[in-house]
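Next comes just one chain, in structure tokens: the form predicted alone.
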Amino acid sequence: MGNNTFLTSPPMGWNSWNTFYDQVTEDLIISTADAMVDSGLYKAGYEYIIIDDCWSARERDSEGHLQPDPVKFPHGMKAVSDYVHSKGLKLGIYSCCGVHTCAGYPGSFEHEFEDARQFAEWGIDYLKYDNCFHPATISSEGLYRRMNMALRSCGRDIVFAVCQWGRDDVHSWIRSTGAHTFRSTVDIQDAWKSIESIALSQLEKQSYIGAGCYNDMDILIVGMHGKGLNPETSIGGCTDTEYQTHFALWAMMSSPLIIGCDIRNMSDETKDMLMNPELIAINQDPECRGCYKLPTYGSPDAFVLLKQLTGNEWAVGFFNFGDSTAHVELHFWDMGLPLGNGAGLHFHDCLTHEDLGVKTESYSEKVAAHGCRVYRVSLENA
């Protein structure tokens, strides 16, 4: 217990915040756990059910302990944890490094060690730890170190998921705090411009990710379609083409894959996106390398991302952020394959699941507006 090696790839799961906001309840968590298993999401790799803000009572109890809201969680948090674990899943919960959470509930400032012990007693497996209302004279970096120490000594392996919003160059120091994941952006919104802005803001930070500490680009909005109770997130919705691009970007950029839609009511299109085994395999690749952007040919709104996978394989993503169809090209010499050595790349389409055979020198495709194409390629010598 208390080591960092149990999380060997970006975590996958579901979070209540985007769709259910402050209306998180025991019944919701139980029915979502059922849906996680029944839908096939658990089999696809999703294992964490994460309760976000607004789960607790407004005040600590007489002994200073956090307590769940008795109306929302009438049987207590241990009963919920036991049910989630009975399904083979893991339970996550939310707190904050400040005196209050972002929604005004009790935070963990100066209660870190007792809260960590409480979470362990409840059987919590994942802690989302936010950044609101902490004293200005104490850095969030110091407070994250404090909670990390508390979690490491609580007697249970608990994922430490820091929600720092990308402030104070968090990417440059967060690994040293012991965090397993770190939020590197503002909150995502259910809108194409939000997907675009977050992805572009994180391309230059790909060198900071690695096994044991993953860059969290925020909760997935795939399948939300403007639905949900969160007024900051549910602002319009995206097309399925845009959601597919969103999921492919998060997979290529090694972000945790945390679903935000109501998984009890998913469309077939949403299920196919979220359970695409080939994109999940790219995200979960054991080497956990960041991707990088190659020189662009054709449309200025289109680009190619390349990600080294384990062994002799790479993931290649063609992305078009423009408003019309774009011609996108990959020239193999840009990824390190000399023109004169006679080798080629074997292409497999991760969206259509088709084998495209061996290509030489270059490969190009038309990519729809706000769309993507993703390939798994391997080197084949002549």
Contents of the next structure:
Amino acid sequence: MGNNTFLTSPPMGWNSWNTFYDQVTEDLIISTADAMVDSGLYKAGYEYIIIDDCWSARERDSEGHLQPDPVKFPHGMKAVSDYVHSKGLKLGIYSCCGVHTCAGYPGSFEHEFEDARQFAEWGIDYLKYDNCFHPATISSEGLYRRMNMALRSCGRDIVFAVCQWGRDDVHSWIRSTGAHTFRSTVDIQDAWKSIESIALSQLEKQSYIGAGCYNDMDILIVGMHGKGLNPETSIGGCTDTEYQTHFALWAMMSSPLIIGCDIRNMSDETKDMLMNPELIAINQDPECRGCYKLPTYGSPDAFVLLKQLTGNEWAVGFFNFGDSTAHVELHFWDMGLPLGNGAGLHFHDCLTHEDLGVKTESYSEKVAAHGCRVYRVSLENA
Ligand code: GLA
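Mind sharing the form predicted in complex with ligand GLA? What's above is the form predicted alone.
Everything in the complex follows now, all chains and molecules, and the chain you saw is the first one.
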């Protein structure tokens, strides 16, 4: 048992909900764990395999314990966690602070301490904890504190991933609950409009970002391309350009990177996007600062995001939410470099992996509709 400082950067993993909905089974988890390692995702930093809602039996057992659905998980949850751990991965599970989960399975309300002990016995490493069906007289804030206490005393390090959908100004109080991550938006959908509205809604909240408690902008839709069993998520799909912008935004905005597509069947484009080491490094940067909009010169639907990284480095993103190609321009003055200083900024392109050399005073680039450019920038003294 550690000291609960074990989660020092946004968690990275995979979650069953976007693609597999209520069809979560032992076979799916085992084959996904295999794919996580064989595809290279584990090596790239993804480690949590998270079982979302619909894993349990409809009722607790005669002693009041949660039990997995015997058809979906015929060998029980410990066997699944042993397998996942044998691959070097970690296992996540789902519950809810109400009497039922959002899909109507037993919730943890008034069972918090016994459920936390049960999860620890099964070898669970991550708990996604939802917000449905709790008594109107008890706030979820109080119930999250309760589950936090249960988890922190259960004898095992378990990431506490609260799912509050951005309600009740969650960003303003969530750190008091001990949660490691907090869902800050409605459920994502496999559509450009959803990416756009989630990103814009969380840009205003970037000042609440900090190590130890991360703003979870929901499961990634990268690579779904309209496929999947979840009728609420799978509503059309996006282009690879849009998925790239989505991944770059989640990376720069320090969201957990939780994959939602079927990683057993990924295209090369999807793999390259999800395993881009330079975007992952920006996401996992130890200082964990939020990113902020800079004044942008050029097309009105485009904007520049700046994120201070550890040491003498910055991540700079050019994003175009418009429907036609944009011209985006960054003036180094706005990053803190005085005019005529003589120093230049060294630009490295994190999407093409090209070294762009040293630029002075300003940098501009064309950005495709719904597209982005991301650079790692450092100061080179004159
Ligand atoms: C809520 C959450 C989703 C998912 C479902 C499961 O809608 O926001 O991410 O966990 O519940 O029922």
